[in-house]
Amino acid sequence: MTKLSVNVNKIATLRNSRGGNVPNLLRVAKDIELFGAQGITVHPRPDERHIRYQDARDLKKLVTTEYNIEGNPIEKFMDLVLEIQPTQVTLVPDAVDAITSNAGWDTIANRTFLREVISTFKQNDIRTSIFVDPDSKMVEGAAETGTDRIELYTESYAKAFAQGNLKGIDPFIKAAQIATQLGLGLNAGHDLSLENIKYFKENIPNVLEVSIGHALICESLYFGLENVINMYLNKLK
């Protein structure tokens, strides 16, 4: 079964919009685990506009499933990850002012940099994953960095699926096959939803983990958080 890691950035965004501590991020994360999710993901950005660095520290004390921290490996981010020692760090090439992740790494141009960063994390027994587009060359480049996994950036698949274009899955199938041949573990994330997750899973059965935040929280407004998590788990079986 593909594991579901819930990105709780949107919970922090809602809390920050009003000030105070409602909703309580830590309580929500704990409930998400109790409802059956197999992981918690956070993506702290330098301006801390949603997840704060202290949130990431506080979550470490209570997350009992997999704990995944995403971000651009600037010095401040690397120091945070090394301090917290999460299950996994996912490297994302975000610009400082990015609203959300919008591209995978150029693993060829950044090979030396990524290799050094990944080596540092692996020396501290932290599993590494690189955010990549479904491009064969980028997957091959990722394998040369020493990373444990890649996370396929699924926005193009989600857009194609919404337009009724099922061929949008094809580059992801090819990328997944190459990743498997090269011994890379496979994660996926970005714009995955209850609508498109089942087809993705059926065509790429070896996905180890999906990270879902925005869609899952939006869907929970209608169906309830516990119901939505179980709906995802059923589709990921």
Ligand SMILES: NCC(=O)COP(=O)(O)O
The other form holds:
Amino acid sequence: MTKLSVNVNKIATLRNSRGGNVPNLLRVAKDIELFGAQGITVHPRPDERHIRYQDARDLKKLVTTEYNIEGNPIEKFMDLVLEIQPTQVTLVPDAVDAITSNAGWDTIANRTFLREVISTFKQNDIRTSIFVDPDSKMVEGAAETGTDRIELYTESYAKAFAQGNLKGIDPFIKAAQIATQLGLGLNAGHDLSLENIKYFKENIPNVLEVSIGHALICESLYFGLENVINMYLNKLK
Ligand SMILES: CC(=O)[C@@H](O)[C@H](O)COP(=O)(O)O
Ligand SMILES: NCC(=O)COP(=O)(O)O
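Would you generate the structure of this protein in the form predicted in complex with this ligand, following the form predicted on its own above?
Below is the entire complex, every chain and molecule, led by the chain shown above.
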């Protein structure tokens, strides 16, 4: 079964744009779970441009499905995650000023660092996932870090699919096969959408979790949040 984890960063973006508490992030997250999503994802960035560190703390009290916190494991992020104890932490090598996530880890060059960080989270019973490109060497390097899962960075697939190039899935099929052979759990995310999710799932059937935010919130402007969540759930069956 592939779980849908809804990234609520963009709800926080809209809320922050007026300085108040509308939309109410906590209420939206609760409703997202009531609509059938199997997880909530947040990515509290160092500049807190959308999800604030306090949001991440507050969500812990109400999320009853899986709670996934993504971020670059800088010290204050590590402290936040260890304080909150979410279901899963997803390590992303984002630069502080990155407009969004734009690369996976070099799991070979960062092996020692990742091993230490992952060990710290696993000692605290937090499931670990690391954001990687669909590159066989990076997947093999990920297995050396001791991580529970990898999250395949799906921007290249989404771009190719949008251009009508179905072969964009090929590196992901190979990376998923290697991950499975190495005993890694498989997540995926970034730029997945109602248009491209079904083909991805058909070709990568053993993906455990997809985390989707930007497209899902934009699609909800037209179809409504409850409808969109159920459209994703139907496509992930
Ligand atoms: C790791 C990943 O792909 C998502 O967390 C993405 O970075 C969303 O971040 P923004 O919502 O800030 O674009
Ligand atoms: N890990 C991917 C994520 O949480 C959401 O990415 P996007 O759907 O906002 O591109």
